[in-house]
Amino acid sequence: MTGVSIVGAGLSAFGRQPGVSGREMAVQAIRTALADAGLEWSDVQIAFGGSDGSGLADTLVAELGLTGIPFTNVKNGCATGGSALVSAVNAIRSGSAEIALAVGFDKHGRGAFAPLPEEWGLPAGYGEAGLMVTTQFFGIKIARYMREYGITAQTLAKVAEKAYANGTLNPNAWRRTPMSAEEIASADMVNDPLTRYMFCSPGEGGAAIIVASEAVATRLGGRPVSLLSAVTRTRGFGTFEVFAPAIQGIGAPTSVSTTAAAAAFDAAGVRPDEIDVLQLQDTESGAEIMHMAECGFCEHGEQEQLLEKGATLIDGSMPVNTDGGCIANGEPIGASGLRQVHEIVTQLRGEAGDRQVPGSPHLGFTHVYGAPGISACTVLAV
């Protein structure tokens, strides 16, 4: 099988940035991830791109350039970045392309995310019902592993605020100001036991990674970052869905995360434990500790203690989400996937500034969970 490189990766600014369109943020972006790979526009001989509201990514050839290569849109909920990539990993493999683009952008307004229920296979009176609102699934869940495994309220404060102090050492994250646990705690209540500080919002950016086979990473020099895997998958029976009225099945709901987790290191031939810096979606502080065993870097109930002992700080063993994840950058949809990315090439290179990962890590992980239960996970390695 053709290896695959990452051999450029770009990013726009997070947060609220008016009078720029999503659009100018995915051409940000990929100018970006061109020149951090030496190459032009020209180059590009396929790309897969998307956003959940902001247009659609093949139209952004009308900037970048009218080239004529095959651009495909690609619309998956918070796995659309991670799905964009596999389609490109995808490319390579197969020998139809030796350089291919992987975008993602958006530009979600204030306040919470406005699903229709149609859009998900469930009836328009779900929605009248107020059954569409993802707070509160979030919430629920987070509650219920907090009474399985004695997780306390305490502790997603503290994840919260781990967040917004790896956000001040991110020049791209929207939200660059310290919070303590004790302001986390004490904020206005969302969905019990979630707080306002302890979601991310919907926000704006846009992301972009180019990959390479061998050959062409070889003749490009540079600072190439292996991509080991690249895999996507949804959820099964029992499974955990948002929007689900009730879970399936009998017993402990199982996640998709825990399967595209295993399938990614399968497919790497690595273990969680050799991982050095991770990404986890943290939609929420609560998905950040469950992903955490979800996705095989502890057991459940494992957290608490973990944290107590600053492991998933910036030098902590299993550093984690340490540009600040969606908590501090935000979520816009398309790009969230592709920012994890960024972040994990970046910290692999040693360039991460006032936020890297002592001692030269040289395996990463990232991970998405997106609504109603798919996940995208990738294996890095220098």
The other form holds:
Amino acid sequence: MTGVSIVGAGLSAFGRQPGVSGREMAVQAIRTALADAGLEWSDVQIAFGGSDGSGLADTLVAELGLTGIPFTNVKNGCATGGSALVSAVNAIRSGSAEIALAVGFDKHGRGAFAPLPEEWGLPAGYGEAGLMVTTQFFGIKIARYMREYGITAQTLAKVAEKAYANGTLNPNAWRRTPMSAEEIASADMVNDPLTRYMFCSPGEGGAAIIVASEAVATRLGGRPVSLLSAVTRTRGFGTFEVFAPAIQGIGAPTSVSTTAAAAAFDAAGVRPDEIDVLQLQDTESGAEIMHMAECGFCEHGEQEQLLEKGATLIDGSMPVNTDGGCIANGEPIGASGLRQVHEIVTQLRGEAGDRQVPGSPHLGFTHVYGAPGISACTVLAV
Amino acid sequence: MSPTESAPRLHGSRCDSCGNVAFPVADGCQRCGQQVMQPIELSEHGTVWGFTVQRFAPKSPPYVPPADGFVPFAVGYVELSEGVKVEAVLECADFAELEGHAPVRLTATVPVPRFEVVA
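Would you mind giving the form predicted in complex with the partner chain, to go alongside the form predicted alone above?
And the full complex, kicking off with our chain again.
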């Protein structure tokens, strides 16, 4: 199979940016990624991208230049960035392009998302009754998980404490003020057992990744990162997902994250225990804990002990969300998946500054999860 | 109307091909993809599979708060004898009553299923 390399990665600022549109953030991210790759917009041969609620990606050509390339809009919830990246990778692998762009962006208002049940295939009654609230799913799932596997509320608080601590080391993060586990644990409850500081907030930002054939990557020089695999999956039967009026099937539900991660590792020929630095969807503290096991990095229930030992800290044995994740960067739906890839690229190049994982990491992993049961994963190497 | 006739019941579907039970009523089976589904009435009794408490008022629209204002409520999944776990609003005097796979009984089906803790 044709190898694919990431030759450029760029972000806009993350967090509230009054007066700056989501589209402007996307253009900023793309120009940063192009500069990173040493390329011009006219070098890009095909593009894929999207936002959840901030406009159509193919309209960005008005600002970037009317070069006439195919530009496909992607709208795939939290997997928008991942789906765009898979399409860009496939364009390289098929030989239809040598340089391809994936871009994701969003600018969300304050407060929780307010999805309409009809758009998610649910009767209107779910909205009237107050059940179209994504945070409920995470509360129900982690509450059950904690009882089943002995995860404590203190460990939930530790995940968020780490996110804010890593945010202080990331000049591009939205939340850059440290917060103690005690303060996090004692904050207002949103959906038991999760407090307000354990959740990410809908936010703002853009992220762009430029992939190229190995021949182009070699010609460009620079600091390419090999994209060993990029995979997206929708849910299989018997999973427990956001906005589910029921969990069908008998016995314990599984998660789409498990199938997506396993497929990504399989395609890459890499095992989870070989990964040096990773990004896991941290919609809230509990999600990061559960995704550690669902993606294959530990057994269910092992997280309590691992976090006690500081395993997920920057200098731990499996550093998770070194840039502060969604909790410190916010959740612009279209951008988060590619923000994760950007962070792993930065870490594998050894350019993460104060938050650099020690020991020259050479294998990285990213994972997003979202409604209505989708996941996107990548495995990256230098 | 007799009490039996007025008692709320949840309607689901059972797949003719693989026996999977779906809620709500479905035209096709999520498990095997076949399209012959028989209508069934689901159990009125079940146990709490998992729950959380909605502590803040959801955004309106689409949320329609009670006439006397929002109060925190429990939401979760009720495991029925058919195996399917149904999302529902859970009624209780104290949220702690919902712990430990608490037995619950169906009290309403609209706008969403509601179950109450069986004393």
